[in-house]
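Below you'll find only one chain, the form predicted on its own, shown as structure tokens.
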Amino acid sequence: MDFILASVIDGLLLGFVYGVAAMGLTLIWGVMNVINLSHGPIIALGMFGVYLIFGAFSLNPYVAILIVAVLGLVLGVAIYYVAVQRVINAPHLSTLLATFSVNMIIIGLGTAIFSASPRNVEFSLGSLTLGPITLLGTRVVAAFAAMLVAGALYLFLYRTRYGRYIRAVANNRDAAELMGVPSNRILALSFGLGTMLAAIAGGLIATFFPFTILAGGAYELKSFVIGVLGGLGNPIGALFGGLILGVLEGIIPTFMPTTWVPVVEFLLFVLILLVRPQGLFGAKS
């Protein structure tokens, strides 16, 4: 029971980071109706970044989380003015094209630049002890950050001016337009608000899983996954899916070998699309 506990703590707080992974994907979607496969080379950069920086500068990683935030933000902001905005209208192939060459882009680049040699960032803030549980401290504290992460992301979307133009683009953009929101500068924004989430995302990861440039793309998976459970275009659904994912990673591998899990994962996956699309928190448009 001991180990069973342990393993749901340990697996709750890994959820708190995919939470903050998934928000980044189903804001892009209910805002905008894109699906962003760009998202796990994203946070593949956010991972490196954090790993450059703490490399080049000695700083503190989650001092260098905030730059890969901001750097984050201005990245999603380019690749929907350059990749996104002449297709936002079209149908979703086009959307989903456009995302997906933004993928391999990231990816050729990563792949001539660091190669796919695993990276670690050599950080350690030591273990946290509750009797018979013993907790890593950088996760415990990347659990904390992702926790701020998304109150942080709730009182923008529900007490500022920028976040009721997100909503309200999101809900009908052409209403908006006529009340004087300039949606195109909020879906860049949006776009850029996704973006800085999975770059947060891959610093935080970053600082207890070693990495490589296509590491991404499992974590852009489990999105897809929290996403769904969470209900797609519901940020703060995302984060409950995030928890739910999070624990079953760690309990399924107490039960059955450890290559069960994608398996259970992706099974869950397409019973939430069969008995609840909408997902288990509700869709928002």
Partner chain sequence: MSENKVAAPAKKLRFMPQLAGRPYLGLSLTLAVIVIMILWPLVTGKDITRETVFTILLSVTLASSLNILLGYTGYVSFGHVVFFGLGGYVGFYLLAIQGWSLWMAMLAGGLSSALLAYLLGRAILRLRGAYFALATIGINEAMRAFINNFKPFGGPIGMTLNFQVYRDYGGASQALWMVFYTMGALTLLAVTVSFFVRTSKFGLGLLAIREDEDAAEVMGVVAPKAKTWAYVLSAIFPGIIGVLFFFKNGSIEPAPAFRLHFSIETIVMVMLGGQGTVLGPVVGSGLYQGIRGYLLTSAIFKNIQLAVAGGLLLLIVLFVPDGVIGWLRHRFPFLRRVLQ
Given for the second form:
Amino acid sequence: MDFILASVIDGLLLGFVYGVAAMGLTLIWGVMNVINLSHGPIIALGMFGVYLIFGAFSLNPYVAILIVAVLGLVLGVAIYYVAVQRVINAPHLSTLLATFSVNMIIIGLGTAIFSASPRNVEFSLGSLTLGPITLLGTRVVAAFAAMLVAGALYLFLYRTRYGRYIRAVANNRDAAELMGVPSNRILALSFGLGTMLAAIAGGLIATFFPFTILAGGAYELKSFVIGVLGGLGNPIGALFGGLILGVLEGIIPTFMPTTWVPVVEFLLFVLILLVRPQGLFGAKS
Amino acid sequence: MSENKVAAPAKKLRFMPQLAGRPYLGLSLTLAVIVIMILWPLVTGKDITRETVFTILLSVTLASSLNILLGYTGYVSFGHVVFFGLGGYVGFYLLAIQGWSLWMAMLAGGLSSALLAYLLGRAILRLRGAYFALATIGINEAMRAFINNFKPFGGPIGMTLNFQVYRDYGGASQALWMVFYTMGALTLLAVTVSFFVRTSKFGLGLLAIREDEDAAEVMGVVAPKAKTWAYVLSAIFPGIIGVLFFFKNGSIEPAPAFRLHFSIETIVMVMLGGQGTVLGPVVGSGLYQGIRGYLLTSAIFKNIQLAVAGGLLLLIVLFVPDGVIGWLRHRFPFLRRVLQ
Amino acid sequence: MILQVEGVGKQFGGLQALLDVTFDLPAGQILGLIGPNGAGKTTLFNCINGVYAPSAGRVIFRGEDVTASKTYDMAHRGLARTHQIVRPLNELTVRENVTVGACFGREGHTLGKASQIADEVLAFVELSDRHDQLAGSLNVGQKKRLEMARALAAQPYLLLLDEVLAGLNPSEISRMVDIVKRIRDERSVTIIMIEHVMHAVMNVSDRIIVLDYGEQIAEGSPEEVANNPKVIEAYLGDPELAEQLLNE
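Given the form predicted on its own above, I would also like to look at the protein as it appears in the form predicted in complex with the partner chain.
Every chain and every other molecule in the complex is listed next, the one we just looked at coming first.
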């Protein structure tokens, strides 16, 4: 019983971080109906960003994540203007392939520079023991950081002018434009926010898991699952979706081999697409 | 109400002289290009040429099959490699464990992929746009994860072929040539099927679905049925050549069988040549493999070949979305008769 | 009776888009369907041809209950329609568009026969010279005629025309009105047409039904409807149309 409880709590902590990554994916989908296939490599860049800044300047990883977040925002805006803007109204295949080409470029350059060998950030916050449960300090902090990020995103979307603009563009781009919202810039900002969230998630993961430049792929697929679980386009739903996935990953291995986890995850993913494509928490918030 | 009964959707594939100009010219041209490719290794007499051409023929077959769904019907299947992998696994199991002949194994591989497509099709083809694309990714990943755990297929280790098996086909080196010519024949067949679909009544229904599914249904196209058959048709050849590929390879494992990247490469080939045309996937596959081969061997680009390929893809998506053949057809309308 | 609509209603969430619409349509008539914007006219079409399943009532087509049939079933049974906002198959040629109608409509012709029919129908709607052009490249008036040709190529018993005159200039309108009349007279197709161009609909219709807020407020000959006080009242919310109507 204690073992299950420990797995669940561990899963929950991880779930918050998954949630942040998925929020990035789902925010972009919600605002501009684009599935960002460069999501995974950007998560990996977040990991490497923290790794490099930590290695070069011995900066606290959490400070490094702040820098990575800003870089992630800038990178996303750049990707939007270079690769996405021109095909934003084209059929889905175009945006899928445009973002996938960004994926290839990042992975191609990344492998050339960093090779595919595993890295890890040599950083520890010890561990926290609560009765029978022992939790890794970095995971606890990551979960709190993830909650903070989710809260900040919520405040940004619902309490600021640019947040309102984003929601207006997500709701109806043409109408928003008629009301004087600079829709193209808002789309660029939204894409940037989406990649920023991906980079932050990558940075947080890097504090407790080893990784390679290809590591983002697995988290990209998880983000798809979470995004669909929570309702594509619904960032808050994505956070809950992340928690559900985290708990599932914690619980499943207690009664079947770990290798069955992805089978369950992806079957659930396809099932939800078929039965409830708007997700468990509704498609757009 | 007997006069209201509708003829069953095109059982007979008829060509459409009025609609397509002189279509057989286009087919002959396409097939001629492929025949020249098949004969090329005979001319050079080198094994390396044969291997290069084999890769191109494999790509042409996959791309032409995918094109039936992607180009004609307008459904983006991102996880199409699932049919290659599943067919490959079923066939390989029958070959290696049950001792079936290659031919029967190929047939079984193709049929099992077709069956999977039929069962899946009824369910996931209801999804549109990006939702369908995501579902196909999910199915491929679920299948890979499942095979990874499936003991009869060897789990994560996969299966290997006893070397003795090649003896039935005249020894290992002879078998390689036989595999090559079989691949060539299948490519010709796949492209011919693609052509007849494109120029049939069934194909016209698919094109209508691609352009506007609801309007097509209002005009009487039974979209759920047509889409499912398009999906099935696009799954058969990948299943068959999956068996052939892994027979040649001698072993099969989950990762290479269900590699998502491979799926996306196939989409790129279709796009590069021109989706929705018969010749497009052929040209696109040749170009893609040509560029890839050059980048992999060039001193400058060798290390960053993936990034360069990504850059090229981006340029195509942004500036030549109709692909080479699409662009030519658009730019020079008189070429439409030959470039199909 | 080619079509019987019995107490058809349609609800979207809390909105009652159609309420208890009932009428019979004998073969060979042109029935005009008018009413202010948002009156539920297109919703009624959608309930008849299977885009929506009605929330209440029945639709009987040529003696058979076809309530909530699929759109393609309705097409096979001999019902064709045009769309208020044209829906050409943009990347196909004009002739291919029309061939789709003939191939998959009531008769389900083979390609060869279908393209013959397409040519004949294109001549009928005066689009022959455009047959090789991509449908997406036509202008609005031509696209409207293409919609019409596609529907006709199916050789339907009943044709639903949704604002085929909207957005056309006066000369195009008279050309289209002429085509509509000829469809009934030469091809013996029964027609229901939704229309806002009053003088045209009054001119071609044998009978008119007026919808307002989803309810059937009047039915009768063009003269009867034009003089019905309830109709005039309904249109007062739409001053421009009311004025037009009063001027007739």
